[in-house]
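Given next, in structure tokens, is a single chain: the form predicted alone.
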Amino acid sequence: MLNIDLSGKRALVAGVADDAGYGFAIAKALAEAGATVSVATWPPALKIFLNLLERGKMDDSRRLASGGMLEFERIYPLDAAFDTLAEAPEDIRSNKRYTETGDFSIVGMAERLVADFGERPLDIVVHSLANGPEVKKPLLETSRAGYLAAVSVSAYSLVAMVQRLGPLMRPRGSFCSLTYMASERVIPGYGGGMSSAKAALESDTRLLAFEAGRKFGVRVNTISAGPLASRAASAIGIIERMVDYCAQNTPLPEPVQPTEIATAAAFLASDLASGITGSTVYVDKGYHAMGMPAQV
């Protein structure tokens, strides 16, 4: 039988503060494959995050198929806007649920993996960081600063993040974010440069494959994945109808699951996908081969 085996590697899932998304599914199949997962968390959602896994609100949801428990090696305060904490406004720095979590940007982050594991920790990041502070405003009503904002925090966060933790990689490692398919057709209603956004981390996953691949011997994929109706994905404030028109209107039928993208995720990582890399996977139930509704 061939299985997919993460045994002996190390992964850290970026972008997880709940178990009801994406992030969450992919940081369970990569430890139900026997991987060690560690996780990193908006700085405003770290406390509730960890309230919810010390009253067992989780527990459910962590249970791994043999019985035991998905367990977090470490939950790492990150907020992807900034590389350095210098960068960071001193109304963030000064603000009481940053302070408590320490140095929380993306070098502060990787500073923080050497020194709990050593100078080459990682075999497997997870980039799954996405916002929008104006997402429900259409294009053309969108503001430069928000704008940049969503391109920010949805896109060159995996650059900074292929940039820091590339060094941090061990041989054979893997790159994987999380795409939509608002990046090639128009989602109305999904605004605010978010798809803009997700064309540029299209982009950037082909270069990074190419110069990371060469630099680090890392490969860098996307997944794009067909819609889900998750805490963070209700800031958008059209997610149901979203997901209801990809289900009536895909080859398959159904909503896209969690595990779905999530074991795609494990493969991506795993030994199996090592000729793949600079690629985009499509996991919508076939969404992305479309060209008009199933009913007119």
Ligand SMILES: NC(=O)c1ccc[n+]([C@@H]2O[C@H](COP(=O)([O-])OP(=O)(O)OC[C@H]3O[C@@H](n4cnc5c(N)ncnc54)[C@H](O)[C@@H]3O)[C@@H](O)[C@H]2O)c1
Contents of the next structure:
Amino acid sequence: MLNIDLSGKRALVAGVADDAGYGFAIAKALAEAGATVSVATWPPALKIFLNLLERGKMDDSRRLASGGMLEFERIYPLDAAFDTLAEAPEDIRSNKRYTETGDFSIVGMAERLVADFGERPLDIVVHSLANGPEVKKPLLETSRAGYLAAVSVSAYSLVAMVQRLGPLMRPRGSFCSLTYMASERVIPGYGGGMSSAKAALESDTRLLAFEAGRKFGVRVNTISAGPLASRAASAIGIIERMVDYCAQNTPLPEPVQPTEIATAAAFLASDLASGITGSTVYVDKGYHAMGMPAQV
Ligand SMILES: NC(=O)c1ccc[n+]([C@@H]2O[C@H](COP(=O)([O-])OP(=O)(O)OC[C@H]3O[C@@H](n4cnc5c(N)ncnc54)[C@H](O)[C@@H]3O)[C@@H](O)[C@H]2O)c1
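We have the form predicted alone; now please give the form predicted in complex with the ligand.
First the chain shown before, then all remaining chains and molecules of the complex.
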């Protein structure tokens, strides 16, 4: 039988702060396949996340098919808006939710990984984070600052992570991010430059696959996931409508499940996908193939 076997591999999933989003589901699937998993969490959400873990509030979702529990090897603080600590403005650095965490930049995380595990500690990196402060605003009303913030956190952060974590990857390593179809089709309500950020993320996936493939021998892919009412997506304000609409109009008329995105991510991270790089892989019950609503 062909099995997804990630035993002996170390993964980092950036963008996990609860058990409701794609990052958590992916972390769990990677662990189910045998990988050791660390996560990176946005400092403003870190305390609540640690608290939920400590109080056993996520124990049900942490239970693995094998009977064990999903354990995180490390939980790193990460604000993906900053490549180095020096770039973070003073009000962020002195903010209570940040002061306790130590270096929360991308470089800081890379240095901690090396300090914790040695020179080339990683096989798998999953980028499962996004933020658009003006996501509820139409593009026509989006400010320059809001647009650039969305692109910085949701797209450039992948470039920065491949730059800084690429040298830490063992041979045949894999990067994967999460994108959304609003990059290529109009999804009214997905505003604030988030659609632009996803378009950049997908385009960068192709170029990074080429450059990082040649430089580090790694693969870079992105999963275009169907809608899910995660914490981040709830900020959009219309996520329930997006989920319902897709469930009614997809070739497979049911909501996409986080586990379906997660198993695709585990496959892409595995050697079974050794020929796949630079790809946008749709895991959306086929919605991307539709040109007209199913119910007219
Ligand atoms: N939920 C959907 O409908 C959907 C659909 C397609 C793609 N996606 C993508 O999936 C990925 C995961 O999102 P999700 O919907 O599972 O929600 P989520 O809330 O589980 O994940 C988003 C994470 O990003 C983190 N984050 C926000 N700003 C950050 C920053 N500056 N630095 C570091 N972390 C930061 C949040 O704390 C959160 O943990 C995102 O890229 C999202 O755009 C989501």
